[in-house]
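What follows is one chain in C-alpha coordinates, specifically the form predicted on its own.
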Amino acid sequence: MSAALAARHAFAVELAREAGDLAISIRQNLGALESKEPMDYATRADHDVEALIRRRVAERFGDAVIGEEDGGAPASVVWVVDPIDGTTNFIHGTPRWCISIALLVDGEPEIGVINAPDEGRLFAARRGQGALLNGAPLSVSGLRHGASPVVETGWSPRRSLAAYGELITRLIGDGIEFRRNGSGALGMADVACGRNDGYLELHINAWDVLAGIVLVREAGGWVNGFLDNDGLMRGNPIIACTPEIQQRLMAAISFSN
(Lines of atoms letter the chains of each structure in order from A and count residues from 1; the text may use other names and numbers.)
(Lines give C-alpha, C1' and ligand atoms only; values in the text may rest on other atoms or scores of the structure.)
(Ligands and ions follow the chains in the order given, each with its own letter.)
Protein backbone atom coordinates (compact mmCIF):
# COMPACT_ATOMS: atom_id res chain seq x y z
CA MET A 1 0.00 0.00 0.00
CA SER A 2 2.99 2.32 0.45
CA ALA A 3 3.47 2.81 -3.29
CA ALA A 4 -0.26 3.27 -3.73
CA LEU A 5 -0.32 5.96 -1.03
CA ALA A 6 2.66 7.72 -2.55
CA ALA A 7 0.86 7.81 -5.90
CA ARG A 8 -2.30 9.16 -4.29
CA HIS A 9 -0.33 11.78 -2.37
CA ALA A 10 1.28 13.16 -5.53
CA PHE A 11 -2.07 12.98 -7.30
CA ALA A 12 -3.81 14.92 -4.50
CA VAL A 13 -1.29 17.75 -4.69
CA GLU A 14 -1.73 18.16 -8.44
CA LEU A 15 -5.51 17.82 -8.16
CA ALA A 16 -5.66 20.53 -5.49
CA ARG A 17 -3.77 22.85 -7.83
CA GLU A 18 -6.11 22.06 -10.72
CA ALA A 19 -9.15 22.56 -8.50
CA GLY A 20 -7.83 25.92 -7.34
CA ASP A 21 -7.33 27.08 -10.92
CA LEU A 22 -10.88 26.04 -11.78
CA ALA A 23 -12.35 27.88 -8.80
CA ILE A 24 -10.52 31.07 -9.73
CA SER A 25 -11.69 30.83 -13.33
CA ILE A 26 -15.33 30.62 -12.21
CA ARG A 27 -15.17 33.29 -9.53
CA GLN A 28 -16.43 36.18 -11.68
CA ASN A 29 -19.42 34.21 -12.96
CA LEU A 30 -20.87 32.41 -9.94
CA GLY A 31 -24.53 32.81 -10.82
CA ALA A 32 -27.26 32.49 -8.18
CA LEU A 33 -26.20 31.51 -4.68
CA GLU A 34 -27.57 28.39 -3.01
CA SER A 35 -28.45 28.86 0.67
CA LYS A 36 -27.90 25.67 2.69
CA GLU A 37 -28.16 27.02 6.25
CA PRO A 38 -28.28 30.56 7.69
CA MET A 39 -25.05 32.23 6.52
CA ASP A 40 -23.92 29.05 4.72
CA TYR A 41 -23.88 29.12 0.93
CA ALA A 42 -22.82 27.10 -2.07
CA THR A 43 -21.95 28.46 -5.50
CA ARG A 44 -21.45 27.14 -8.99
CA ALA A 45 -17.75 26.93 -8.11
CA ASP A 46 -18.42 24.62 -5.14
CA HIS A 47 -20.34 22.19 -7.34
CA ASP A 48 -18.02 22.37 -10.35
CA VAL A 49 -14.86 21.91 -8.30
CA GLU A 50 -16.32 18.91 -6.47
CA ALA A 51 -17.41 17.42 -9.79
CA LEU A 52 -13.87 17.86 -11.13
CA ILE A 53 -12.36 16.12 -8.10
CA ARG A 54 -14.83 13.24 -8.30
CA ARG A 55 -14.13 12.80 -12.00
CA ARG A 56 -10.36 12.81 -11.61
CA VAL A 57 -10.46 10.34 -8.70
CA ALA A 58 -12.75 8.00 -10.65
CA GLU A 59 -10.54 8.18 -13.74
CA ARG A 60 -7.29 7.56 -11.87
CA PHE A 61 -8.16 5.20 -9.00
CA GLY A 62 -11.88 4.43 -8.90
CA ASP A 63 -11.95 5.26 -5.17
CA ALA A 64 -15.01 6.38 -3.23
CA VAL A 65 -15.53 10.09 -2.51
CA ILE A 66 -17.40 11.94 0.24
CA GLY A 67 -17.92 15.60 -0.63
CA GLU A 68 -19.60 18.51 1.07
CA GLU A 69 -21.94 19.21 -1.82
CA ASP A 70 -22.89 15.78 -3.16
CA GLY A 71 -22.32 13.46 -0.23
CA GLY A 72 -21.03 9.91 -0.39
CA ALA A 73 -20.57 6.90 1.85
CA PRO A 74 -17.71 5.42 3.89
CA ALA A 75 -15.40 2.89 2.25
CA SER A 76 -12.11 1.23 3.07
CA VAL A 77 -10.42 3.79 0.79
CA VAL A 78 -12.30 7.08 0.58
CA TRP A 79 -11.46 10.67 -0.34
CA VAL A 80 -13.11 13.37 1.78
CA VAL A 81 -13.37 16.70 0.01
CA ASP A 82 -14.42 20.26 0.66
CA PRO A 83 -14.34 21.82 -2.82
CA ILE A 84 -14.29 25.36 -1.44
CA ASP A 85 -13.91 25.90 2.29
CA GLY A 86 -14.56 29.50 3.21
CA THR A 87 -17.24 30.00 0.56
CA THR A 88 -18.44 33.28 2.10
CA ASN A 89 -14.91 34.67 1.86
CA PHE A 90 -14.70 33.38 -1.71
CA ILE A 91 -17.99 35.13 -2.61
CA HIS A 92 -16.82 38.40 -1.04
CA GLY A 93 -13.52 38.37 -2.93
CA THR A 94 -11.23 37.87 0.05
CA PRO A 95 -8.32 35.40 -0.09
CA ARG A 96 -9.25 33.25 2.94
CA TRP A 97 -10.63 30.17 1.13
CA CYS A 98 -9.19 26.86 0.02
CA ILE A 99 -9.65 23.44 -1.47
CA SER A 100 -9.34 20.63 1.10
CA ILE A 101 -8.64 17.03 0.04
CA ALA A 102 -8.10 14.14 2.47
CA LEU A 103 -7.71 10.39 2.04
CA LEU A 104 -8.83 7.85 4.64
CA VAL A 105 -7.70 4.23 4.48
CA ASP A 106 -9.45 1.80 6.84
CA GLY A 107 -10.66 4.75 8.88
CA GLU A 108 -7.21 6.32 9.31
CA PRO A 109 -6.46 9.78 7.83
CA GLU A 110 -3.46 9.14 5.59
CA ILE A 111 -3.16 12.13 3.27
CA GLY A 112 -4.10 15.77 3.64
CA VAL A 113 -3.73 18.52 1.04
CA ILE A 114 -5.01 22.08 1.35
CA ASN A 115 -4.58 24.62 -1.42
CA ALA A 116 -5.24 28.32 -0.74
CA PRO A 117 -4.63 29.78 -4.22
CA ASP A 118 -5.21 33.45 -3.39
CA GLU A 119 -2.77 33.18 -0.49
CA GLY A 120 -0.20 31.27 -2.53
CA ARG A 121 -0.07 28.50 0.08
CA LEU A 122 -0.24 24.79 -0.66
CA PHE A 123 -0.07 22.43 2.33
CA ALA A 124 0.56 18.70 1.92
CA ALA A 125 1.08 15.88 4.39
CA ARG A 126 1.13 12.10 4.47
CA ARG A 127 0.98 10.07 7.66
CA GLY A 128 4.49 9.29 8.87
CA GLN A 129 6.09 11.46 6.17
CA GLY A 130 5.90 14.96 7.65
CA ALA A 131 4.06 18.08 6.53
CA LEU A 132 5.05 20.69 3.96
CA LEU A 133 4.05 24.22 3.04
CA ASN A 134 5.02 25.05 -0.54
CA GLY A 135 7.55 22.23 -0.33
CA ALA A 136 9.20 23.35 2.93
CA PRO A 137 8.85 21.41 6.22
CA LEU A 138 6.59 22.96 8.81
CA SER A 139 5.87 22.53 12.50
CA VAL A 140 3.47 23.73 15.15
CA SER A 141 4.44 26.76 17.21
CA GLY A 142 5.59 25.07 20.41
CA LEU A 143 4.73 28.48 21.94
CA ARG A 144 8.20 29.59 20.84
CA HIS A 145 6.84 33.11 20.36
CA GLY A 146 6.61 33.56 24.14
CA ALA A 147 3.32 35.48 23.92
CA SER A 148 -0.21 34.54 24.91
CA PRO A 149 -1.55 31.63 22.86
CA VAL A 150 -3.71 32.52 19.86
CA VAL A 151 -6.54 30.12 19.01
CA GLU A 152 -8.93 30.31 16.09
CA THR A 153 -12.52 29.33 16.76
CA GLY A 154 -15.15 28.38 14.21
CA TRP A 155 -18.90 28.85 14.46
CA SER A 156 -21.83 26.75 13.32
CA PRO A 157 -25.61 27.11 13.75
CA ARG A 158 -25.57 23.48 14.88
CA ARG A 159 -24.57 24.78 18.32
CA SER A 160 -26.12 27.67 20.21
CA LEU A 161 -24.72 31.18 20.39
CA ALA A 162 -24.73 30.79 24.16
CA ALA A 163 -22.40 27.81 23.85
CA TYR A 164 -19.99 29.79 21.71
CA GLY A 165 -20.20 32.65 24.18
CA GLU A 166 -19.23 30.23 26.93
CA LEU A 167 -16.30 28.96 24.88
CA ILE A 168 -14.98 32.48 24.24
CA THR A 169 -15.48 33.38 27.91
CA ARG A 170 -13.40 30.38 28.97
CA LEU A 171 -10.63 31.15 26.51
CA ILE A 172 -10.34 34.77 27.58
CA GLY A 173 -10.49 33.73 31.25
CA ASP A 174 -7.49 31.50 30.63
CA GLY A 175 -5.49 34.23 28.92
CA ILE A 176 -5.93 32.82 25.42
CA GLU A 177 -6.50 35.17 22.45
CA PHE A 178 -9.12 34.11 19.90
CA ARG A 179 -9.80 34.76 16.22
CA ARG A 180 -12.41 33.74 13.63
CA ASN A 181 -11.42 33.87 9.97
CA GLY A 182 -14.08 31.81 8.21
CA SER A 183 -12.27 28.64 7.05
CA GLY A 184 -11.94 25.63 9.29
CA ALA A 185 -9.51 23.93 6.90
CA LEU A 186 -7.18 26.93 6.88
CA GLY A 187 -7.62 27.29 10.63
CA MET A 188 -6.19 23.79 10.94
CA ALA A 189 -3.43 24.54 8.43
CA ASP A 190 -2.44 27.63 10.40
CA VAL A 191 -1.97 25.48 13.49
CA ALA A 192 0.26 23.14 11.49
CA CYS A 193 2.49 25.98 10.30
CA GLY A 194 2.59 27.79 13.64
CA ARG A 195 0.62 30.90 12.69
CA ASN A 196 -1.91 29.99 15.37
CA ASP A 197 -1.46 27.82 18.44
CA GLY A 198 -4.81 26.04 18.22
CA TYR A 199 -8.12 25.60 16.43
CA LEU A 200 -11.42 24.90 18.22
CA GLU A 201 -14.96 24.33 17.06
CA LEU A 202 -17.94 22.89 18.95
CA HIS A 203 -19.17 21.05 15.86
CA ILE A 204 -17.62 20.76 12.42
CA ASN A 205 -17.94 18.39 9.48
CA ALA A 206 -15.31 15.92 8.40
CA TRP A 207 -14.60 17.51 5.02
CA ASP A 208 -13.57 20.73 6.81
CA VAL A 209 -10.90 19.17 9.03
CA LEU A 210 -9.64 15.77 7.87
CA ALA A 211 -6.88 17.15 5.66
CA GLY A 212 -5.94 19.50 8.48
CA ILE A 213 -5.81 16.63 10.97
CA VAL A 214 -3.08 14.97 8.93
CA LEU A 215 -1.22 18.29 8.63
CA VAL A 216 -1.36 19.09 12.35
CA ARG A 217 -0.31 15.61 13.46
CA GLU A 218 2.56 15.50 10.97
CA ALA A 219 3.68 18.96 12.10
CA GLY A 220 3.98 17.73 15.69
CA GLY A 221 0.60 18.88 16.97
CA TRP A 222 -2.18 17.16 18.89
CA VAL A 223 -5.73 16.50 17.65
CA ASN A 224 -8.68 15.03 19.55
CA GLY A 225 -10.42 11.84 18.43
CA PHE A 226 -12.53 13.59 15.82
CA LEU A 227 -13.56 10.41 14.01
CA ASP A 228 -14.98 8.77 17.16
CA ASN A 229 -18.73 8.08 17.24
CA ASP A 230 -19.13 8.32 13.45
CA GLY A 231 -17.44 11.70 13.16
CA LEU A 232 -16.87 10.97 9.48
CA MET A 233 -20.56 11.21 8.65
CA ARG A 234 -21.99 13.14 11.59
CA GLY A 235 -19.21 15.58 12.47
CA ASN A 236 -17.83 16.29 15.93
CA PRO A 237 -16.08 18.91 18.03
CA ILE A 238 -12.50 19.57 16.95
CA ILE A 239 -9.47 20.51 19.01
CA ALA A 240 -6.16 20.87 17.21
CA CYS A 241 -3.18 22.53 18.84
CA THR A 242 0.44 22.70 19.73
CA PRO A 243 0.79 20.12 22.54
CA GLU A 244 1.65 22.72 25.17
CA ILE A 245 -1.97 23.93 25.35
CA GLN A 246 -3.77 20.62 24.91
CA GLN A 247 -5.08 20.47 28.47
CA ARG A 248 -6.14 24.11 28.46
CA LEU A 249 -8.19 23.69 25.29
CA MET A 250 -9.73 20.44 26.49
CA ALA A 251 -10.85 22.31 29.61
CA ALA A 252 -12.24 25.18 27.54
CA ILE A 253 -14.44 22.88 25.48
CA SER A 254 -15.34 20.38 28.22
CA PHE A 255 -18.78 21.90 28.94
CA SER A 256 -20.02 20.91 25.46
CA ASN A 257 -19.32 17.19 25.75
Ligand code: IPD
Contents of the next structure:
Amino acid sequence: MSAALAARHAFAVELAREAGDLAISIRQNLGALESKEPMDYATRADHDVEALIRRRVAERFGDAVIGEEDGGAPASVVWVVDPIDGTTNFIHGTPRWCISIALLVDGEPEIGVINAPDEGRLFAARRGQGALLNGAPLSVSGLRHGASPVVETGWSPRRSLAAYGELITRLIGDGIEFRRNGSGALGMADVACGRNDGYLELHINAWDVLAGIVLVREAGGWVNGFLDNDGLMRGNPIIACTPEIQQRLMAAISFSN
Ligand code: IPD
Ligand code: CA
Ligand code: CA
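The form predicted together with the named molecule is what I need now, so please give it after the form predicted on its own.
Now the complete complex, all chains and molecules, led by this one.
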Protein backbone atom coordinates (compact mmCIF):
# COMPACT_ATOMS: atom_id res chain seq x y z
CA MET A 1 0.00 0.00 0.00
CA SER A 2 3.00 2.30 0.48
CA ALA A 3 3.39 3.17 -3.23
CA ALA A 4 -0.37 3.46 -3.53
CA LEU A 5 -0.43 5.87 -0.57
CA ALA A 6 2.42 7.95 -1.99
CA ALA A 7 0.48 8.29 -5.26
CA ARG A 8 -2.68 9.27 -3.41
CA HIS A 9 -0.79 11.81 -1.29
CA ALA A 10 0.62 13.60 -4.34
CA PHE A 11 -2.79 13.41 -6.02
CA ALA A 12 -4.52 14.95 -2.97
CA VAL A 13 -2.14 17.92 -2.95
CA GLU A 14 -2.76 18.63 -6.64
CA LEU A 15 -6.50 18.12 -6.22
CA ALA A 16 -6.66 20.52 -3.26
CA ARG A 17 -4.94 23.14 -5.42
CA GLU A 18 -7.30 22.60 -8.34
CA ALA A 19 -10.30 22.69 -5.98
CA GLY A 20 -9.09 25.99 -4.48
CA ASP A 21 -8.75 27.54 -7.94
CA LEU A 22 -12.26 26.41 -8.83
CA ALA A 23 -13.76 27.85 -5.62
CA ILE A 24 -12.07 31.21 -6.25
CA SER A 25 -13.33 31.30 -9.85
CA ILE A 26 -16.93 30.80 -8.66
CA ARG A 27 -16.79 33.18 -5.70
CA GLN A 28 -17.78 36.35 -7.57
CA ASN A 29 -20.93 34.70 -8.87
CA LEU A 30 -22.29 32.55 -6.08
CA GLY A 31 -25.98 33.05 -6.89
CA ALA A 32 -28.65 32.14 -4.34
CA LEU A 33 -27.47 30.67 -1.05
CA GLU A 34 -28.87 27.37 0.12
CA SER A 35 -29.81 27.39 3.80
CA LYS A 36 -29.22 23.90 5.25
CA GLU A 37 -30.17 24.80 8.82
CA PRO A 38 -30.11 28.08 10.76
CA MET A 39 -26.70 29.75 10.25
CA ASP A 40 -25.49 26.88 7.99
CA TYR A 41 -25.26 27.53 4.25
CA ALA A 42 -24.06 25.89 1.06
CA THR A 43 -23.20 27.75 -2.13
CA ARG A 44 -22.73 26.76 -5.76
CA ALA A 45 -19.02 26.60 -4.97
CA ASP A 46 -19.54 23.96 -2.23
CA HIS A 47 -21.45 21.74 -4.69
CA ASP A 48 -19.17 22.30 -7.70
CA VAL A 49 -15.97 21.74 -5.73
CA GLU A 50 -17.29 18.51 -4.22
CA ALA A 51 -18.35 17.35 -7.69
CA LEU A 52 -14.84 18.08 -9.01
CA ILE A 53 -13.23 16.09 -6.18
CA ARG A 54 -15.57 13.14 -6.74
CA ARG A 55 -14.90 13.18 -10.49
CA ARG A 56 -11.11 13.29 -10.08
CA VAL A 57 -11.09 10.45 -7.49
CA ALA A 58 -13.33 8.31 -9.72
CA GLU A 59 -11.16 8.93 -12.81
CA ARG A 60 -7.86 8.20 -11.07
CA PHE A 61 -8.51 5.55 -8.39
CA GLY A 62 -12.20 4.62 -8.23
CA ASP A 63 -12.10 4.92 -4.41
CA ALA A 64 -15.14 5.68 -2.25
CA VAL A 65 -15.84 9.26 -1.16
CA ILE A 66 -17.71 10.72 1.81
CA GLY A 67 -18.37 14.43 1.32
CA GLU A 68 -20.26 17.04 3.28
CA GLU A 69 -22.65 17.92 0.47
CA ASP A 70 -23.41 14.54 -1.13
CA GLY A 71 -22.74 12.06 1.68
CA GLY A 72 -21.31 8.60 1.12
CA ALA A 73 -20.64 5.40 3.03
CA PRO A 74 -17.65 3.85 4.83
CA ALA A 75 -15.25 1.67 2.82
CA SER A 76 -11.81 0.17 3.45
CA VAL A 77 -10.31 2.96 1.34
CA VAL A 78 -12.37 6.15 1.55
CA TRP A 79 -11.72 9.84 0.93
CA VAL A 80 -13.41 12.18 3.40
CA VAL A 81 -13.78 15.72 2.05
CA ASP A 82 -15.17 19.09 2.94
CA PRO A 83 -15.29 20.99 -0.38
CA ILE A 84 -15.34 24.32 1.46
CA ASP A 85 -14.81 24.54 5.20
CA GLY A 86 -15.58 27.99 6.56
CA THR A 87 -18.41 28.59 4.10
CA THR A 88 -19.71 31.58 6.05
CA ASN A 89 -16.26 33.22 5.83
CA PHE A 90 -16.13 32.36 2.11
CA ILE A 91 -19.53 34.02 1.55
CA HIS A 92 -18.51 37.12 3.51
CA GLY A 93 -15.31 37.55 1.51
CA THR A 94 -12.87 36.82 4.32
CA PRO A 95 -9.84 34.63 3.64
CA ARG A 96 -10.30 32.01 6.36
CA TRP A 97 -11.78 29.11 4.39
CA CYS A 98 -10.24 25.99 2.90
CA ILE A 99 -10.60 22.71 1.09
CA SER A 100 -10.07 19.71 3.37
CA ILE A 101 -9.20 16.29 1.92
CA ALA A 102 -8.42 13.19 4.00
CA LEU A 103 -7.86 9.54 3.18
CA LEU A 104 -8.88 6.78 5.57
CA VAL A 105 -7.56 3.23 5.06
CA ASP A 106 -9.09 0.45 7.18
CA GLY A 107 -10.31 3.11 9.61
CA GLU A 108 -6.90 4.78 9.98
CA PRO A 109 -6.44 8.42 8.85
CA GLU A 110 -3.45 8.18 6.50
CA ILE A 111 -3.40 11.41 4.48
CA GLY A 112 -4.52 14.94 5.29
CA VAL A 113 -4.36 17.92 2.94
CA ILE A 114 -5.81 21.37 3.66
CA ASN A 115 -5.56 24.18 1.13
CA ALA A 116 -6.41 27.75 2.21
CA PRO A 117 -5.77 29.58 -1.07
CA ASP A 118 -6.68 33.11 0.11
CA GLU A 119 -4.15 32.71 2.93
CA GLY A 120 -1.53 31.15 0.65
CA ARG A 121 -1.25 28.15 2.98
CA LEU A 122 -1.21 24.54 1.84
CA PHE A 123 -0.86 21.91 4.58
CA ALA A 124 -0.06 18.27 3.77
CA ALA A 125 0.65 15.28 5.98
CA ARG A 126 0.96 11.54 5.70
CA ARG A 127 0.91 9.21 8.70
CA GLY A 128 4.44 8.47 9.87
CA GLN A 129 6.00 10.92 7.41
CA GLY A 130 5.56 14.32 9.05
CA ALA A 131 3.51 17.38 8.24
CA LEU A 132 4.36 20.27 5.94
CA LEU A 133 3.13 23.83 5.44
CA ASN A 134 4.02 25.09 1.97
CA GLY A 135 6.74 22.43 1.89
CA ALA A 136 8.32 23.28 5.28
CA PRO A 137 8.06 20.97 8.33
CA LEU A 138 5.57 21.85 11.07
CA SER A 139 5.34 21.35 14.78
CA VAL A 140 2.83 22.14 17.51
CA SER A 141 3.60 25.04 19.83
CA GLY A 142 4.90 23.15 22.85
CA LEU A 143 3.80 26.38 24.65
CA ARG A 144 7.22 27.77 23.70
CA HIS A 145 5.65 31.24 23.32
CA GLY A 146 5.49 31.41 27.13
CA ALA A 147 2.09 33.17 27.16
CA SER A 148 -1.35 31.85 28.18
CA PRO A 149 -2.55 29.06 25.89
CA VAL A 150 -4.83 30.07 23.00
CA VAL A 151 -7.49 27.52 22.05
CA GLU A 152 -10.02 27.83 19.24
CA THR A 153 -13.50 26.62 20.14
CA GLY A 154 -15.75 25.97 17.16
CA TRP A 155 -19.50 26.12 17.46
CA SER A 156 -22.42 24.99 15.32
CA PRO A 157 -26.19 24.81 15.84
CA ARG A 158 -25.69 21.09 16.48
CA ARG A 159 -24.97 21.90 20.15
CA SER A 160 -26.69 24.37 22.48
CA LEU A 161 -25.42 27.85 23.13
CA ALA A 162 -25.62 27.06 26.86
CA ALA A 163 -23.13 24.22 26.43
CA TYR A 164 -20.84 26.48 24.41
CA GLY A 165 -21.09 29.08 27.17
CA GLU A 166 -20.13 26.46 29.75
CA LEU A 167 -17.10 25.47 27.70
CA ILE A 168 -15.91 29.08 27.35
CA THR A 169 -16.51 29.68 31.06
CA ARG A 170 -14.37 26.68 31.97
CA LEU A 171 -11.55 27.66 29.60
CA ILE A 172 -11.36 31.23 30.84
CA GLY A 173 -11.60 29.99 34.43
CA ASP A 174 -8.50 27.90 33.73
CA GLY A 175 -6.55 30.80 32.24
CA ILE A 176 -6.97 29.71 28.62
CA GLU A 177 -7.76 32.30 25.93
CA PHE A 178 -10.44 31.30 23.40
CA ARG A 179 -10.95 32.17 19.72
CA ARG A 180 -13.63 31.28 17.18
CA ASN A 181 -12.55 31.82 13.58
CA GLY A 182 -15.11 29.87 11.54
CA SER A 183 -13.18 26.97 10.00
CA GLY A 184 -12.72 23.80 12.02
CA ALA A 185 -10.25 22.42 9.47
CA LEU A 186 -8.06 25.53 9.68
CA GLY A 187 -8.44 25.53 13.47
CA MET A 188 -6.85 22.07 13.41
CA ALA A 189 -4.17 23.17 10.93
CA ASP A 190 -3.33 26.09 13.21
CA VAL A 191 -2.73 23.66 16.08
CA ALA A 192 -0.38 21.69 13.83
CA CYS A 193 1.66 24.77 12.92
CA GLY A 194 1.68 26.19 16.44
CA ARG A 195 -0.44 29.31 15.86
CA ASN A 196 -3.03 27.90 18.28
CA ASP A 197 -2.30 25.65 21.22
CA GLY A 198 -5.53 23.69 20.80
CA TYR A 199 -8.81 23.23 18.95
CA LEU A 200 -11.96 22.11 20.75
CA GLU A 201 -15.53 21.59 19.58
CA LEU A 202 -18.41 19.84 21.33
CA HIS A 203 -19.56 18.18 18.10
CA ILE A 204 -17.96 18.24 14.68
CA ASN A 205 -18.16 16.10 11.55
CA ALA A 206 -15.45 13.88 10.11
CA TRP A 207 -15.02 15.97 6.93
CA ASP A 208 -14.15 18.99 9.12
CA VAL A 209 -11.36 17.34 11.10
CA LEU A 210 -9.92 14.16 9.56
CA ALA A 211 -7.28 15.92 7.47
CA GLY A 212 -6.44 18.07 10.49
CA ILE A 213 -6.09 14.98 12.70
CA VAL A 214 -3.29 13.65 10.46
CA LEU A 215 -1.64 17.09 10.50
CA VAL A 216 -1.80 17.53 14.28
CA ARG A 217 -0.53 14.02 15.03
CA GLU A 218 2.34 14.35 12.55
CA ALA A 219 3.23 17.74 14.02
CA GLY A 220 3.65 16.16 17.48
CA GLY A 221 0.22 17.02 18.87
CA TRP A 222 -2.40 14.97 20.70
CA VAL A 223 -5.91 14.18 19.39
CA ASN A 224 -8.79 12.42 21.17
CA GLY A 225 -10.39 9.24 19.81
CA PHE A 226 -12.55 11.13 17.34
CA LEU A 227 -13.40 8.07 15.22
CA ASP A 228 -14.66 6.01 18.19
CA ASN A 229 -18.38 5.15 18.28
CA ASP A 230 -18.90 5.81 14.55
CA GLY A 231 -17.40 9.29 14.54
CA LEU A 232 -16.92 8.86 10.79
CA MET A 233 -20.65 8.96 10.08
CA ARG A 234 -22.09 10.62 13.19
CA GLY A 235 -19.39 13.08 14.22
CA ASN A 236 -18.02 13.47 17.74
CA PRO A 237 -16.37 15.98 20.06
CA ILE A 238 -12.87 16.95 18.94
CA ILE A 239 -9.92 17.86 21.13
CA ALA A 240 -6.60 18.51 19.38
CA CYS A 241 -3.72 20.23 21.11
CA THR A 242 -0.09 20.56 21.99
CA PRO A 243 0.40 17.72 24.52
CA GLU A 244 1.12 20.08 27.44
CA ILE A 245 -2.56 21.09 27.71
CA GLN A 246 -4.23 17.74 26.99
CA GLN A 247 -5.46 17.25 30.60
CA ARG A 248 -6.73 20.83 30.86
CA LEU A 249 -8.76 20.55 27.65
CA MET A 250 -10.15 17.14 28.63
CA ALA A 251 -11.27 18.69 31.92
CA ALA A 252 -12.85 21.67 30.13
CA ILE A 253 -14.98 19.44 27.90
CA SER A 254 -15.77 16.77 30.53
CA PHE A 255 -19.23 18.18 31.37
CA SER A 256 -20.47 17.28 27.87
CA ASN A 257 -21.01 13.83 26.38
C1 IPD B 1 -18.26 24.45 9.97
C2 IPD B 1 -16.98 25.16 10.34
C3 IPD B 1 -17.09 25.69 11.74
C4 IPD B 1 -17.30 24.56 12.73
C5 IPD B 1 -18.55 23.79 12.36
C6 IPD B 1 -18.51 23.31 10.92
P7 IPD B 1 -18.74 24.63 7.29
O8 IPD B 1 -18.16 23.90 8.66
O9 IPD B 1 -15.88 24.29 10.28
O10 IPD B 1 -15.93 26.39 12.10
O11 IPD B 1 -17.40 25.11 14.02
O12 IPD B 1 -18.70 22.68 13.22
O13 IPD B 1 -19.74 22.70 10.61
O14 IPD B 1 -20.22 24.71 7.46
O15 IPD B 1 -18.10 25.97 7.21
O16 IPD B 1 -18.32 23.68 6.23
CA1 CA C 1 -17.11 22.12 7.41
CA1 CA D 1 -18.42 22.68 4.21
